[in-house]
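Just the one chain here, laid out as structure tokens, in the form predicted on its own.
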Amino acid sequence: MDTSSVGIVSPRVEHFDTPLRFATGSELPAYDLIFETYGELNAAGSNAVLICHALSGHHHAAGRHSEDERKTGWWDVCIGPGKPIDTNRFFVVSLNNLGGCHGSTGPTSINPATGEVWGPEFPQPQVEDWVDAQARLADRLGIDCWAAVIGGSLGGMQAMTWSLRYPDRVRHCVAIAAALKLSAQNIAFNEIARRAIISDPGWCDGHYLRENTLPAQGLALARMVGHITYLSDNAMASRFGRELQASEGDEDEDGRREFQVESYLRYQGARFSTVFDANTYVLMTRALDHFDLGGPGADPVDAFRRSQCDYLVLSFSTDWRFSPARSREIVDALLAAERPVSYAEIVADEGHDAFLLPIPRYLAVLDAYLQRVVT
């Protein structure tokens, strides 16, 4: 028995009938949120921790759904008994955001006004809309204030937004490999990924489910582009180098033996295209592109002055998608706003994906900080 695992977990779904107005002015009349919880909420309701997922993440952050399932949740390295997000101490909540494709209401859900899937008509959410929906879920669960809101990448942007939008409901904010807003280069990568999807003949203006087709090739290409940016040059060199596939039959159309990295990227892209929705990918990347802490053109220093919590900001040395410089911008703004902040840059070869991996110093820093969180 693995005593560091939360074990077998089951998702829950909460339905909300109160309309949610998005920042864009659109309104979602009703919606479902799927989520998982780990640990027990204490009598005071003071030990709750919210996990915010990144671009292609979901609610299944720890444990397994069955004894036969080999793969654990996407952040199992951090969540569980004795782990940094210790379920012996904390009641952990992890959900799939609105617009997602893993059980929360999104483009693959039925639009009650038409009786057909939402598809491209699903309203465009922004990060603050996700936070508002999460706040409603907290109300439903009896959580008045989070002991901590934690997220990596796009999840870190949600965590920071929580600290500004609901300052009296967050005691600690942990932003990992995040940024105050996206750089032009990041927006460009997202646009290339979207263009790959939209250019696929199976896209059908986003109505591919209605037309019984899928932009599978475009979604696979989008994932390949994204995956490259999540890895560092060192990580790719150590894992693949210029090694060729060892077995015969792995030649390209010109009869040349393929590089291992080519085969790996094609596998990742093909697998992703079977488990993720193309409209969701478009929505999520657009929300990421338009994120600007405190609002478009806002001064982050002024924005952080609204907060009341302590902060931990973490970055990784070889992350070029959300580089340490972006995290230092967050720290500088917090210091200028006279907010309490701890910062560490973790030396790691794994690039942006490092926040998902069991890197000892990373886990030690996160654990040391969360030991300070009084429940």
Contents of the next structure:
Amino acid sequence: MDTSSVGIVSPRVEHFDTPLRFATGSELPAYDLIFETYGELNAAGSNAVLICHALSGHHHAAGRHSEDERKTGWWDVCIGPGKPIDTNRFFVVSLNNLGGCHGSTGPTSINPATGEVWGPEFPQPQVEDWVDAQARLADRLGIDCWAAVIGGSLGGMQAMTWSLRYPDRVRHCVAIAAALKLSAQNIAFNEIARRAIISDPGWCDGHYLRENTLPAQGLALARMVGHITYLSDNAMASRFGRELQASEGDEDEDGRREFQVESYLRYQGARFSTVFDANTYVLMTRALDHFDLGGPGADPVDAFRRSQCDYLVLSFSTDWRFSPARSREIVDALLAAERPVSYAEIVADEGHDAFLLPIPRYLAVLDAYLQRVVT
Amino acid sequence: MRQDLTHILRWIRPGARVLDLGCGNGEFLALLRAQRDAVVTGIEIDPDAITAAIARGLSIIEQDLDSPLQNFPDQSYDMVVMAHALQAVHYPDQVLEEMLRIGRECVVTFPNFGHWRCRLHLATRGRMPVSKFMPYSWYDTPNIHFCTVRDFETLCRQRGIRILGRDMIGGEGGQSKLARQWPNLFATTAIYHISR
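The block above covers the form predicted on its own; next, return the form predicted in complex with the partner chain.
Expanding to the full complex; the earlier chain stays at the top.
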């Protein structure tokens, strides 16, 4: 048995029937949040750690749902007994955000007002709305103040938003491979992904479930574009190079054998299109695009002055989606706001994806930082 | 704890905001926090030292002292410390200027290349000194800008840097009295408390 695993885990669902008003003004009358927990909440409720997921993430962050589940949760390298987010010390909560497609209320849920699936009518959440929903889950679980809120990429943006929106409810904020806001280049890539989905004849203005179609091609293309931005040039070179597919029968329509990278991307795209909802993808990328720490056009230094927690900021050398320069902007704003912050730039070849991978220095720094979190 | 660091301690007021450039594993910052209740930040470049310093519960920024320090606002620290790093940066004078911009006061410590052993080594053997104190060969050393006590004070004079205090550490066996009397000849380590 793997003693560093949280083992077999089961998700739970909490139902909320107090309406949640989104930043955009629309309101969600009632909703479910699906989540998993690892470790035990102590009597004082002081050892709780919130994990915030990235663009296509979900609540299943560690362990397995059954003995025969092939893959572990998406952040199993960091969460477990003796791992940096040590479940012997911490009570870890990981949820699927509103608008998701893994069990929390989202575009594939039924709109009680119409009796039909929400589809494209699901209200557009912003990062702060997710944080508000997470705060209600914390209330429900009896957690007044998180020992730490931790996230990578879009998850890091949620963690930082926590520290501003509920400054007295967070003691430590860990933002990994994140940014204060998206660049034009980031938004451009997201727009290509959305265009791919929306241009698919199966999209049907987002009503594909009602119409019994699926924009599978578009969603696959969206994932392929996204995937390229998660990897570094080096990572792709060393993984695929210019190698051709080995087996015969892989020729394209003109009889050419294809590059391994083509086949890989197509496989990733096709697989993703069967497990992810297109409306969720559109909604999550829009939330990401509009994220601007502290509110649209806000000065991040002023924003961070409201915070009361300590920060750890981490970046990866070959990440070009949210590069080390973006993380240094976070650090510089924190320094200017005179907030306690630690920063490390991890040398890693894997690009943005590095935040999900067992890179020794990354795990060591995260572990070293979390030692200080009093439980 | 290196001797120069315990000497610096008395210049740090309780509760001061202190920035340590090249803080290593954070031993000195941890001491400042414990004994002076100081609010401390360290800058370091060595990965293992950063991890060790973060494990002490300190706020550590991974940053190269040879890159601009513009991300630290003017006069944002009570004290900026740089211990035994001046000789390892590309442009020591520019780093000094940056320290004085960021901190109201600064402390700099460096090995004194004017020490008689260095002079003797160079004079008699005609080769760059390698000793327990300066253990590197000239072609493979982090120490690229050695200076003497007199060099440093000349630079301070030229740049209008005020020397608020200085202290000298001699070699083994408590030669600090000699070192204070004739620092350029007998000090192994020079410690300067400076401001604008």
